[in-house]
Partner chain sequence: MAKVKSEHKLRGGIDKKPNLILTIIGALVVMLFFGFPYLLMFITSLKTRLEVTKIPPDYFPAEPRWQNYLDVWTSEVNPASSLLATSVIAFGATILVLIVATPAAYYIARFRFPGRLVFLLLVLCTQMLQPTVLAVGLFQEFKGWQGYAVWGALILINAAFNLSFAIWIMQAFFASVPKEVDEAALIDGLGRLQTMFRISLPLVWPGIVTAIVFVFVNSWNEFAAALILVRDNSLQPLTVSMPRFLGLYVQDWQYLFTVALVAIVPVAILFGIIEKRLIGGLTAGSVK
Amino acid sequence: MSLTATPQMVNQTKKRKISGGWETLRALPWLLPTLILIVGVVLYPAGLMIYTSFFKYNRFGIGGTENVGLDNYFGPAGALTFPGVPISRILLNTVVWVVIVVIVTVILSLALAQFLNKPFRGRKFIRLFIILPWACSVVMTATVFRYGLEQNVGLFNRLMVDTGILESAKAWTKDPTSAFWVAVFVAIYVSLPFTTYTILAGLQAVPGDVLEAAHVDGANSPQRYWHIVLPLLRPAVATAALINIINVFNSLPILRILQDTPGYHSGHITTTLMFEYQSNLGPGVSSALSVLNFMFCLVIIAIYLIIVKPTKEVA
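Would you output the structure of this chain only, in the form predicted on its own?
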């Protein structure tokens, strides 16, 4: 049986298109402020960054008249080929930085959220205590850890020596490798509150009658959590993980404050290297690395979406 469009069906389709276009025009005045904000704050800076990445500047930002093509990316003094920069180690650091911080944060937050969802005396106080690292400035938190890890007078160093964890005080922030792992710890610490509260909100939306029915059917606690709670937490975990990927990827203050080693070294990630380029090579090479950084972030997010499939419906 062949289906052919009748004149009546064609007219109805045209009416829907006209109606949809009219509704779009009516909504435009309400959307216009948001569109202007997106263009001014997101699209224009991004376009300017891409444009700047193809021109030559000195370290004072003077220039911009000579188009150098891809030299800022792959040239003799390009973002990925500048002499003395351990770029392969820095790219590895970036992946480790994002993956370790996000995975550990989500796992710890799942446990904390489950604990905070239980009724017990003092629960409100503990919830308030956990939110403090999120309420405090990231710069302030990183500064506290930096001075706490000072070799001679740092409180954390003295505590580890007095308790026998260390034989002698260590200059944690003077070594790029140890400073990097201290920054990983601090990034997890400041990321926990937001992730925990996001997952806690998801936990409180899990229907109690479903868990009770599973319990009556003989499912134990691990089975109920794995087969019922975790699938229902998928949207909350996906939201928390995606926001954490973006925040951690661009978390400049923690590494900048905790890294006392100057220059190009093995403790950088691409975000901190970008600012080193800005100071020493100018905005051209820095913008080129910014473009690569943005693409790198998109790749990591895409891999996460492909593997985890956060939008997959729960069966």
Second form
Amino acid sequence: MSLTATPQMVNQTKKRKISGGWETLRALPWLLPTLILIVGVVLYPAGLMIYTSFFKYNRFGIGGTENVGLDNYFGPAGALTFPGVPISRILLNTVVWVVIVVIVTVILSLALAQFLNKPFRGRKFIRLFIILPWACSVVMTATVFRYGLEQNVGLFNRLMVDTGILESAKAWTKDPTSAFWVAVFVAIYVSLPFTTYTILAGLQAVPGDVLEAAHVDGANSPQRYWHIVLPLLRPAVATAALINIINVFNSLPILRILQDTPGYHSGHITTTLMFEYQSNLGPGVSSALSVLNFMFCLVIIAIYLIIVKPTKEVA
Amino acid sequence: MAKVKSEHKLRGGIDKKPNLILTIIGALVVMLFFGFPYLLMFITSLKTRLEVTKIPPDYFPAEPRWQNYLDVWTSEVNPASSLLATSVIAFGATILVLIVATPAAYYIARFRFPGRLVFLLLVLCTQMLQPTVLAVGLFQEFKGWQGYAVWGALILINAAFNLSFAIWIMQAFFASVPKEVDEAALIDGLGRLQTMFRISLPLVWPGIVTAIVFVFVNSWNEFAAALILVRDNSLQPLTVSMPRFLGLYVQDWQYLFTVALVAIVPVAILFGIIEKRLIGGLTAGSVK
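Having seen the form predicted on its own, the form predicted in complex with its partner chain:
Full assembly next; the chain just shown is listed first.
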């Protein structure tokens, strides 16, 4: 092959520059199935949900002809104003839920990852244990906690009484507040695997010679962690935290299974309240709350894209 | 300078072996902490109905009742139909994701084109979204899909929401195969599609396996969309049907956990196999 550019080749590159639209068109058959699925099953229902939130429905999902404006949001029986719903408590719960679960998860995961990053035999085996709550359905993990914490037949209750932690068995899941905190524990529990793994991946990026140099300069191990490791872990922690915020915010099964109180109790978060609305009031009011939840998720996604810049490597 | 160096040596360097006893204690604590709920599941699955409802409860069954693992299938709840539902949905979603994600991952790994970044952003945003937040919209879209069609709806939903992970992980693997390999095949007269299937795919199988397992496990465990869409008891997947073991009068926790373990063990093993590669797909290369 000759290395000199033939006029034909020059012509081709020119053509390529001009017809960007044609190149996009050529990519289309390869991307079309993905686009159809995303548009059809993610974007379309999102739009449909926003549309639904402006119409009146009964609890069986029948309706959709009467435009009620923002009534589903703030009306006399709207998502944020429905009589009997402790909405300010539920909004507070949601904030507490997300903040506490994510912060505690990240802190515990930093420690866990540090431990698992040490070279010792059997480390791989231990890692497989950590993965358990990730692989198992959250429904089943939450169910076993509900059973263990049952007042009369729960073994965790018996264990806590036998070891003197509790004086007598407690009906953890019957009271909305204690059930909420049990759910916080379980949410942290199931979030640890992903977070620990993300931070472990981040630890791989910490160069050993920098630590060695700091050691030579007399930095002790907490100093090295605080001034070298932690700053280098920032992208990993930011990624894990933001993905966790979305996951924890959207977590339905944990609270739903561990809350034994029916109805609009004071242990809801907005996501579980949305499902309560869906079964009691139908899609109109619940979609209004969903739209608010959806907007929250979009804000977090925007922050994720700005801070973490996940596309920079492949773009 | 010399003094610092000798001090460094005195302290034995930075890579000193971790304290053995502390490591063992740490390992035990970690194993116990991440194992105990599943241990309770296992113990309970071997109790009799009388033992699981005994007040106060005993820690261990008087005699492990393995019979539960046979009896459960003929119980009233009929978990076999749920297991079938879960399997159909999980297999269906996995196959659909493979068909849809492979060409997209291959193309974005191989070509730069206008609109590529927009496509990447779209994929990323879907990865961050979950069926839960769109559940009401999905309900409105799919409420007419009754009977077995509801499984079709759940296959579509699980596929759509897990697609992005598969695209990310597979494009990373495709990108690691040198372009020259493809070009050689193209010169030899293979078409693009054939090149992808016959040349690139065999080289990126770890990425494919990771994608398959991840999508499968996620679809296997999906809850929110199934809860809102499936009305008919006999069509419910396991995650939704399991609470039916807890009736008003009879609480068959032992059966519930028998089924739970049957559902957990295979996916936990699968997840363990791809454990190392999970992060790359989930955080889209932002951690490395």
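Residue numbers count along the first chain shown, from 1. For clarity, a rigid core is taken as the largest C-alpha set superposing within 1.5 Å between two forms. All values derive from a computational prediction rather than experimental measurement.
**Q** On a core-based superposition, does Leu48 travel 2 Å or more at its Cα between these two forms?
**A** After core superposition, the C-alpha of Leu48 moves less than 2 Å between these two forms.
**Q** Quote the shift of the Cα of Ile301 between these two forms to one decimal place in Å, the two forms being superposed on the rigid core.
**A** Its alpha carbon moves by 6.8 Å.
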